[in-house]
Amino acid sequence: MQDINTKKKGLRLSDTIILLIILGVLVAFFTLINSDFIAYNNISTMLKNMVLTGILALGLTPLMIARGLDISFGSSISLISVVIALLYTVGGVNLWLALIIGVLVGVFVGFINGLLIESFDLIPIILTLGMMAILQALALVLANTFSNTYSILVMTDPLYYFATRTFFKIPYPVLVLIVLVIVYWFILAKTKVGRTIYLIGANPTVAKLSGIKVKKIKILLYTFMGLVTGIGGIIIVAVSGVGMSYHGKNLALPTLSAVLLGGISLMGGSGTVAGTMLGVLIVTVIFNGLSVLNVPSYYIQLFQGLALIIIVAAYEIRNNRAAMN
């Protein structure tokens, strides 16, 4: 009986393999329907579109593994883009200084999120939901007060160059994502810090008893989430050419869908960078494929919402069955 059970368990596909199969099926499906799906221009556009979601998903990965959560990143992106645009276009501040200040805004927001959550044992989703509303309001107030508009042009050659040029046909924004993927993979898979993050997520009490400063580490993870949000803010300003108070309005759903699809558990302790990036690719392929087929955006949003519910339910059912066995 034991041998039979062992064989059955051995036949169970890993989450990564399942995600690769899903990705392959989706690519084949959309290619069969429309051969332009795998054309270079469409692939290049698709990769550019996934950069922001990918960067934000990377920031969420270690945070959610450690049982944290941040849903304020969309509004933070909006605020950062407005700050950069106001400083450079309206205030005449040096571009590089404006970009640095924009990133620091993201870092500060992440730090405040972590500090409040860990200092007062607040529920992450509640605190960051409130912060999301505050940041969105700040973005709107700043943009309307100093420019009388919600969209501020950022006309500058360096950002345009970054957004439009390629290196061996790989867009520069995609290269930034690749570098961050390597950094996050190395930290989580190959370092003591990564093992500590997984231990905190698996059992915070054991982690504390082991001498790990759980609260400080989680505050740092929220701060790093703020850092990657700042980087995302620069990229969205570079690609769009504007700072806008609604830039991050629709980022939460695809980003969280990608992270959860990639195998990150809401209960912490599980997930990988590879899984996250496969989740990002799947979400991007679905959105791009439906767009190529001229499916209206509101139907795409409906599909994303349904997919998120199905994803979470499927993982919970699978994990419960695995625990029972």
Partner chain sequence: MANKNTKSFLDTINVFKKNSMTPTLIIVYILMIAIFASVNPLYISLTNIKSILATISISGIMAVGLTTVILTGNFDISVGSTLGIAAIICAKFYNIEGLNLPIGVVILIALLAGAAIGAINGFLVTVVGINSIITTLGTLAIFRGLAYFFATETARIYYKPFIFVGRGYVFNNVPLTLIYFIGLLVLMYLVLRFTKFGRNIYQVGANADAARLAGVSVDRTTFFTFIISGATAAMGGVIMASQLAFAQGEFGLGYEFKILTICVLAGISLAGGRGTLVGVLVATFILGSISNGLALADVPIEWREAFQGLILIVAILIDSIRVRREKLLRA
Second form
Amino acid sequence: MQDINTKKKGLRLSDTIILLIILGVLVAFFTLINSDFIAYNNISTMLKNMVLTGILALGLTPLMIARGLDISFGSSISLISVVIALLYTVGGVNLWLALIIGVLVGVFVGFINGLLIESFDLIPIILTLGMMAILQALALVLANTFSNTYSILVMTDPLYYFATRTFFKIPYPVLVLIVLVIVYWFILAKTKVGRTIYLIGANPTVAKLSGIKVKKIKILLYTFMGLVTGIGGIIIVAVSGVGMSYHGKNLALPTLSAVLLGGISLMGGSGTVAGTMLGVLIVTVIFNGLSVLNVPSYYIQLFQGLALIIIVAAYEIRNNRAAMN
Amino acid sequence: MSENNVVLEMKSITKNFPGVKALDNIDIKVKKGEILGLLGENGAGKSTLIKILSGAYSLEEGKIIIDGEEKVFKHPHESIDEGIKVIYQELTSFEPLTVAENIFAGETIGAKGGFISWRKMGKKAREILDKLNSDIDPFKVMEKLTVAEKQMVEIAKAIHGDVKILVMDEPTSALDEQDVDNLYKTIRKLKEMGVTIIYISHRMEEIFEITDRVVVLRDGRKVGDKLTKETSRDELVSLIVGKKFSEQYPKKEIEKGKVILEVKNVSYLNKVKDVSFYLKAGEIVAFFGLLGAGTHSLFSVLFGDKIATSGQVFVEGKEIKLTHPNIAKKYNIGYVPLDRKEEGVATEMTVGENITSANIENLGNGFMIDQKIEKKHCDKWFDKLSIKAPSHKTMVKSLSGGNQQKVVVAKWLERESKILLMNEPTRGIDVGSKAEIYKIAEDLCEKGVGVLIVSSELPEILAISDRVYVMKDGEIIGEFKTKETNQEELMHLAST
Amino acid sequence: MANKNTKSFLDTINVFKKNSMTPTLIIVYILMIAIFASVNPLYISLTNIKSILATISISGIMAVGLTTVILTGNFDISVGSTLGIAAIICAKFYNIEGLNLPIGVVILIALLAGAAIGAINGFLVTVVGINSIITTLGTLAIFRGLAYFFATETARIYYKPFIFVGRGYVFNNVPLTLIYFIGLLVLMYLVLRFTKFGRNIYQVGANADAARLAGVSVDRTTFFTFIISGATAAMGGVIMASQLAFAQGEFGLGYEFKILTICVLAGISLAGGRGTLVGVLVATFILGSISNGLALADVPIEWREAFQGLILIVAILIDSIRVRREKLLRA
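Pass me the form predicted together with its partner chain as well; I've looked at the form predicted on its own already.
Starting with the chain above, the whole complex follows.
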């Protein structure tokens, strides 16, 4: 299909091939060391792990294409999971209502992030860093005050079924991811909204002078990032069966790495849903592979940092080279 | 006048940019203590030549010979070390720092051990500024100065220390007559000291006042090299433009319609003050003013990019509140902005995406973009404006300046704009494209569109406009019918 | 005219410049002390003041280093992890059996390690060209991972002279750490103001292109500021290890935040090129006094962290409003 967007916004074909080769090599490597790696059980664990990173990376994709950034989603997920758990267990609220309120918390946080960043021209990473601290503290305080513990059990049939059962052999959380992937792909590649987002990222001044309400749209994108964070919160509660104030702690780096690996640049204007998902796949394989190999957790953190730097450095070096020619 | 007096020789300098030959085999020799005027339209290649001399652009073909020795500058710092100083048109100041620091940027002024003595730095800065007859306080923070004062600091920065060749790129564009006189005195003093000066200016009177010799560039080629006293104004003008402007762009008589835009007492901060004017359908109205006169701010306000602090704007008799460009768009106002690369086109997107960028909502029914419709829209403008690009999927950054500008114009024609604001629409584009842009403006007028133009090129204003407003310090200080005025009158009014 | 010059010279070295944030900060500080003291009179007791003075120095020292980085228009958020690594290096090297390294050498190794981490950051930012936030976000994780790796269990250092480094007092009432802080601050103030390197830092931050044109080596200047930031973060680590007499992988967790908040509150503009260390001094006192005051007022630890996030956000809001107003006023 000759899509007008594929010309530059997506990964270049060569990039995609390189990423696929990396993926293949990684899978082969981990399988060689431990044949359990491609066992059905591990694959299904991997898919479930991938869901959360995938959903968050999807939310970041349009946001970062439009030159925004949010790193508070980890703490936000912690808070959301705690809110849902507390409402359901301590508050005795109907499960569905609790879930909706949880999602609304995420939406609200995203909206506030966007509102502050866009109305005061703040540097997104700094504001969301501050937000991260506040949300983390809120999660801790709420959990402590109302249940005296960091993790609150949420035992309900619907959530348990959602986490464990399948729909035509596809686990429900994976199904959610698939639906979101299709929605985001459709919006970015096919619609007027998508075009507007790319235009904002390519040059916000030009976008504004084309009569586009740049600030409004960006606030909306932050709000949608909040929405997918809320969905992520529900999934983490369902899969783990607890609401915990440290749930989202190690999500920021892998998600950011995945997005950047998938060809999104901090300068905005480029990136596709397909690229992002490829990035998510690779990052998931790496970290799942490491845990299958029983690598201690501090190594994982170390690798997360290394991965981020290597990914960005690789793109940066290539860009420098391209600029020289 | 012997050959060994030559300080600088630039030999067969050629420079290519994507799609444009910016410089084509340029040869220039300058003698010690000579003041060389460098003339040419915007886009003729003056700035490129200077940037090659200073090492800001790399030298691809040709040679730079200084005092008989061939030099290759990889970095501006290397040319500074050779005593080549450039006062760039876009100011390169450190806004939050003091005047003294700006003058001595990158150096240590002071006592033993590499420590800075602020007192000494202030005193030295004072001396240099006194030489320029300027009373700017050396310890004032740069961002608190006026544009003219900043220009003065740039000059002070360039002339201090060891200077062999001084390049001044339109140094007077923001100065009033008093400051210009002071500048001339300084330049003559420098000449006596044996400094060679390359003086770039658009203003003929300055060229005849101050230079010894002039070199004229046109479309990247050297088309003239004359001693100032042996040439005439008419000769230079015709060298610069090739043909006489009025011959080149004969103005068509177009029937004027009703008033479509009326502006009443509009102000914006201290940059636009109480401005009132009108525009009729089929009319081209030009705004002329020197740097800082407020013409650019006025256009930003008229397009809603900046919000007027007071005043009213009427489009076809209806008052509109311009709070955002999308309001302007709604009332069929289009805008071709000043800085094409930063404000006009998204260079990393395709031609098609740019042409439709103000019209995304009409690319099909509902949410989706219909690519057939998009292609149809684009192809129409490809033909009408003769945009030279392989297809609408070509990236804008690979187009020449003129074609990029046509893309910007196409974007607003696509919206069927009734009022088109053009801010320096021909800056940095080649002569051919210029003519095409003028033609487009004229065609639009015939269809009942009103065009407002800001231009710093008087010949352009005189050739294409119906009326001219002259601005200074944010105010309109004169209105003329183009036929009844001339270049001298307008320039005199704008600069005094 | 001479008269005018002297006056304006005084003007420039005047702390209370018209658009400086310092006077506001000092007023805020006085008000704050009054409020905390009215909640808990112990707040202004000698013991408590001593404890405030002793605890603020770590963040103060690190803020001085980070300031140089921010002045060039970059960020370093790896400082917390660098602190952790330096503390652990102190403990580990001191405890190497049979080597008996003198404590001075141990401290020097820790500081050099900090400088080396700074050099890695600087290399990635200037040579490879990665955005400084992303770079240091990565190194933050890497060195935190390494810190956990080396300190699988708490490493103790019971050695009086080492402990004295962080816990000692001169004249019975003045903590040694405060002297390091003030000493470093004065030194860096002089460097920033009276040396070529210092002025280059400001020029790079104010307008990197213009600095390059003026022959300033932008990359080298930026590189060195990262080294300074790494070294000061390591100083923080040494002091922390000495104050607590042990080291853990968690040391310095979340410090990037605290330090960034101090710098922003101090009026060091995130855009680079604006702000002085005088503001850093006052901001360090304010932030240290707040966390101490909140502790004395029995505010739970989690809330105190939330408070810090809040202060950071308020500080960047003020910064943004200020920059915007300046832009508008500029004719």
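Numbering follows the first chain given and starts at 1. Model, not experiment: these values are computed from the prediction. Just so we're on the same page, rigid core means the largest C-alpha set that superposes within 1.5 Å between forms.
Participant: Given a superposition on the rigid core, I'd like a yes or no on whether L32 shifts its C-alpha by 2 Å or more between these two forms.
Facilitator: Yes, shifts by 2 Å or more.
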